[in-house]
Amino acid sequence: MDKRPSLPWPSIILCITACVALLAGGLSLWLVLAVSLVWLGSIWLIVAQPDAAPQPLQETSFTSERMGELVEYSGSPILVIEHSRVTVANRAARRLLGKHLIGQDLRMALRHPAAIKLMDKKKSGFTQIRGLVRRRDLWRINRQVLNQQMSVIEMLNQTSEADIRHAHTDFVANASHELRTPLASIIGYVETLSESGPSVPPEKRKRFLDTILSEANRLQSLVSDLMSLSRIEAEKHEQPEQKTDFGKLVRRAAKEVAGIDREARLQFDINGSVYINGDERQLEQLVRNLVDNALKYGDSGSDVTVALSLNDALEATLSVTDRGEGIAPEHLPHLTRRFYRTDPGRSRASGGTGLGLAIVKHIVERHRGRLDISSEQGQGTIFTVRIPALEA
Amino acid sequence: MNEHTVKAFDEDITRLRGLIAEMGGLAELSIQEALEAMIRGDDDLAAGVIKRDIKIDALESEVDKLAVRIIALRAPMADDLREVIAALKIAGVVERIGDYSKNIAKRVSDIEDRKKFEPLTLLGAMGEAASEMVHDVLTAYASRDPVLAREVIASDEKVDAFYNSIFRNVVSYMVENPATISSAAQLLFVARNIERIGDHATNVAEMVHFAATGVYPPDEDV
């Protein structure tokens, strides 16, 4: 213990040169002598006092406070729970939930029963709630337990998963209705035509035979629609590299779809050439099916107009413009979805698949494009496509 | 709010608060399904929500024992007295809304011929409102917001107006139907049940603003 490291030699030379002063002065010996022995004393006092122990190496590893730091920017909600009180909201939970959550008991933020249920148990968790922040949302939440005191709460918002889980179904169940439908009607007038083929007028079997036709028509390019849908949405990551004269792609499809009793009707405005990294079957496809929409929902007799040019952020804009009756507003943000029709009998009438738009909105995609449609009801609708284009 | 040099007080309010809201999370829960038990014709789910009122009547019983024991070991002031008073009274309100879905669950088995009785559809609507009722008040609790308070207590009129649509509907439905007058008029008492729920969230949404701001809200008609 006696062992110091350095004596305090400063404060030991002011004490001895103020008692010399002291003496100097004329104060007797004997108080000099004694003020010498407090001084010196108190300085031995300090000096011999034990340095302050070193503090333990604190618990750091679960304090609310690290915690708080760790998770703050996370995306997904996260609370720290203590005593079943909220100590930690990150950021995302803190939207979610209000910043009052803060402190407060943890029912109050997360007062579902199934939520609850899972908070007093003693382990680690999960559940799933329906309703937990807004009506129709579908949380996970995830219960990891430290020790007794605390626990992680980590939320998950399903919602969108379910919503695409939802739409799957649909899809299948829409398509199989699609195939569904031709199929019945060719399988009834086949059967009537062979149970009581001779007995049928031959203007009557001429009818059916026609129905069975277009019926069976329908079906082919139903198939063939959702085969190019899948395929496009296989592909829909690798961006296609040919290039390609985007003009005279867009002047060859459009005529070739108008055939020659409707091609009267295209007004072409193309100025110059564009070029653009295409995939030439897709693009060809999208221009068809953009035309047949505008030659076949238009006014019969109206025309149809296919302009394209280069706009200043160096984008490919086709638009597409038919005169009509136009779209109402409530539909438009729907017509890119699968079989969805503003008019089911008048699509069927003019043998749509429903499946046009949707894989026009697939093509843009994965060309790195944008699909705009604007619509005047009783004007016409226009159909806007821009796609980056190449340097000419 | 601000902490309290006791901690022990802030604990207990804070573990009353709680027991609000689990309280509240399962009346919610009991008018969702005790609706939909109604309009699918599910018992299961109807003897579900008539054993979860059990569970509430327990958390009623908790939450007084609780306050009374705040106010009689702590003898709490201002903003915390205000808040012990609110808890007691909320408490008794929501019971009173496990009650009421406790009541239209019992009368799922009543309904006769589901399929054919139209005025059952009438009742989704409704019973939607109520529900967003007592999950916004809820949330203005939790959150002590005197605003969404009283939005609360303003949307209580869209519920009594879907109660009064649903009379009219169902009132001239029996006189076309008599053979279904019975079951006609237990769904008049669902919906009069409904709109009484709508009336109990109004309710605490007034405790809740008094037990924020010290006052009723200003447009209260008693």
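Residue numbers count along the first chain shown, from 1. Small disclaimer: the values here were computed from a predicted structure and weren't measured. The term rigid core refers to the most C-alpha atoms you can superpose between the two forms while keeping them within 1.5 Å. Compared with the form predicted on its own:
Fitting the two forms on the rigid core leaves the C-alpha of Gly188 displaced by under 2 angstroms between these two forms. Taking 2 Å as the criterion, Val80 counts as shifted between these two forms: its C-alpha moves by at least this amount when the rigid core is aligned. With the core held fixed, Arg252 shows a CA shift below 2 Å between these two forms.
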The other form holds:
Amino acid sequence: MDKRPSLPWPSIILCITACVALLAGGLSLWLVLAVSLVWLGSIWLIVAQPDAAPQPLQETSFTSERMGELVEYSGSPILVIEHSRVTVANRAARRLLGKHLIGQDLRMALRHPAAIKLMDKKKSGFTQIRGLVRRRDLWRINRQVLNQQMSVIEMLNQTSEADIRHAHTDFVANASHELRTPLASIIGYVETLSESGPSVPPEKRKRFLDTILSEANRLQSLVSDLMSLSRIEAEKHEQPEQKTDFGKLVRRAAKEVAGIDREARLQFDINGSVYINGDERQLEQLVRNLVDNALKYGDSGSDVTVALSLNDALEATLSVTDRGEGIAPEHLPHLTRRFYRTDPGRSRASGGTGLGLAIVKHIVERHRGRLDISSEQGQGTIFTVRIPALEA
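Counterpart to the form predicted in complex with the partner chain, namely the form predicted on its own:
Here we give the lone chain, stripped of any partners or molecules.
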């Protein structure tokens, strides 16, 4: 059978017509010949090519072995399910649920009503499961149906996101409460003075104004601490690189926060110069918060010891020791939480915002250090900060 290509006469006739029109338009004969040769040559190249039969697409075979190779090193737990049984579990899934789940019915492996309901559906979908491994865990289970026999399960751990949302909600609620309290007090006293006018006795007026000033100062301190905490959290991944004489800074900051009235209560035990990489502004805030807490909550007539040394692990070790009533053991794990107070009334009366130790914790973390708190009731409390030091 002759498979030579047939000539495309319509295209050839169109080419000749176009060339005649170009000649009639006054175009050079040689230029028209060149155009016609290019045109006819391109037509011939197209016609002369043999027909390329489209290659059939190879069907993808969803085999357990193939799927296992694809998902083994995924960071998320992934299961391949065939006829409701687990045939593939990647490394993350085995670490989460155990190696024994391969071959099990998924309903038995997960043992959760929401998972059973998801598997009973014929279509792809997702559900959320709480308490899959631990009580507070929250997992999103995605199911993708591949065919009538096979489906893929992807498990996404959403516990951290849920904790962040919860912490954010708690923080907003606590901050709103802390801000509302002084504002309500200020508004109440101002309204009383405004409505009573000159009938308010001078002594009472002065007491009201003193309260307004005290609450306004407390509000200012609270806003300032909130802004400080926000800045510190924003910078927590940026490790400071400024060489700082920590001993000199500790002595200066402690004296500043003590002031003239309380400086006599400070006892220093600083052995020479200890240098660290640090943010001086934040380190000063750390020292002021710790020393101010010790002076406030220690016995008014007792000393506060501020010690700094270099330990065997090449860490600058700062300790602030008061000789107050001490802190009950159940309170110790919560002291660095925002707005946590062991004695709310006493804290507010002394002007505390409930953010001081939270700020200390974040400053220590930014400097790649650690904070330890030890206390014995009736003996006092020791706050110890350890920050990597620079070699001499």
